[in-house]
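Only one chain is given next, in structure tokens, and it is the form predicted on its own.
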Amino acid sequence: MSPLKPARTARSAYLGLGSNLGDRRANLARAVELIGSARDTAIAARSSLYATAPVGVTDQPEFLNAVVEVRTALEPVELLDACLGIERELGRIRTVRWGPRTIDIDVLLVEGIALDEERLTLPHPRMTERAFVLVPLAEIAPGIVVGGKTAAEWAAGIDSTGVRPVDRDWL
């Protein structure tokens, strides 16, 4: 008889979502549906949708962005793999870094975990520089601490003029 494995404890994780190709709203809605149906994972909260200008490669369509909180028993790299699988399922093809995409799902934070590995760094190394992440994150988790400041403090201190709320009830 094999020994029983201890049950994994679910923890909160925050995912950043973006889309700027095809039916952006439908891409994001389907991604949230697939995230919520992933093994050992459930959607706990979701932000409004925000329209945002592209970052990095600016000659591309405007993005729709959101942040979701999930409760998951997956380890961070397992969660990353689930997100990458959803991106593939929704037709994401990686060609140009920061280029156009049907869907982008970034693991931003996992409660109680800091990582600096080849495949995944937590918290996400550029999240505090990105209004399109901070504004929706602060909407659903204003008190979450990243780098010694809350999401609300980070969001209040960043230029968010290019982040426009589009729809609170998009799902």
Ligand code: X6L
Contents of the next structure:
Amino acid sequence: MSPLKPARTARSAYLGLGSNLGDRRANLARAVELIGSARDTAIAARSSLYATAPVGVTDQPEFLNAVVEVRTALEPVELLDACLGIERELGRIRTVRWGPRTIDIDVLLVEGIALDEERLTLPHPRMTERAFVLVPLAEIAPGIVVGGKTAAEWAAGIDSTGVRPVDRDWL
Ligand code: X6L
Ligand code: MG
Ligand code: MG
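Can you swap the form predicted on its own for the form predicted in complex with this ligand?
First the chain shown before, then all remaining chains and molecules of the complex.
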């Protein structure tokens, strides 16, 4: 018999968090706590908290956004399911597309993985267009490469006038 299953190796992944309903900071803090308690997953870094002007649907409350790095042995779709479960746990109700939400947790990047599946595309296909993602990502992972440029390069080249750091120590 083969006594051991091959060990899964942990990788870094980057998650984008946003909230613009209820106690936004509490929602983000609770989300980070739940992410860190997911199976085979630990928080490795977190960005500052940023107040950001809404994009897509602009007529909605201001967001708080952040990016966290996790070390996880979960497969990308398992990580996605963990994030969606936490969104539900925190009372997210999906009504209007791009509308207000208590919490949104997006899988942005998983180290060494590119995929295009029904449920998940990695890297996140629109992350390089969004200052509310790039600015916090560049804070914690300036040298990470996506689409041939580093996060710092992407962040330096985008209009980030709607993105304002509000708290470095928010957990
Ligand atoms: C044209 C068409 C231009 C659509 C932009 C951008 C749509 C972003 C959706 C767009 C477009 C999104 C957040 C947000 C949303 C957030 C801030 C989305 C999904 N989520 N604004 N808008 N932070 N500041 O987390 O990202 S809706
Ligand atoms: Mg999102
Ligand atoms: Mg989402």
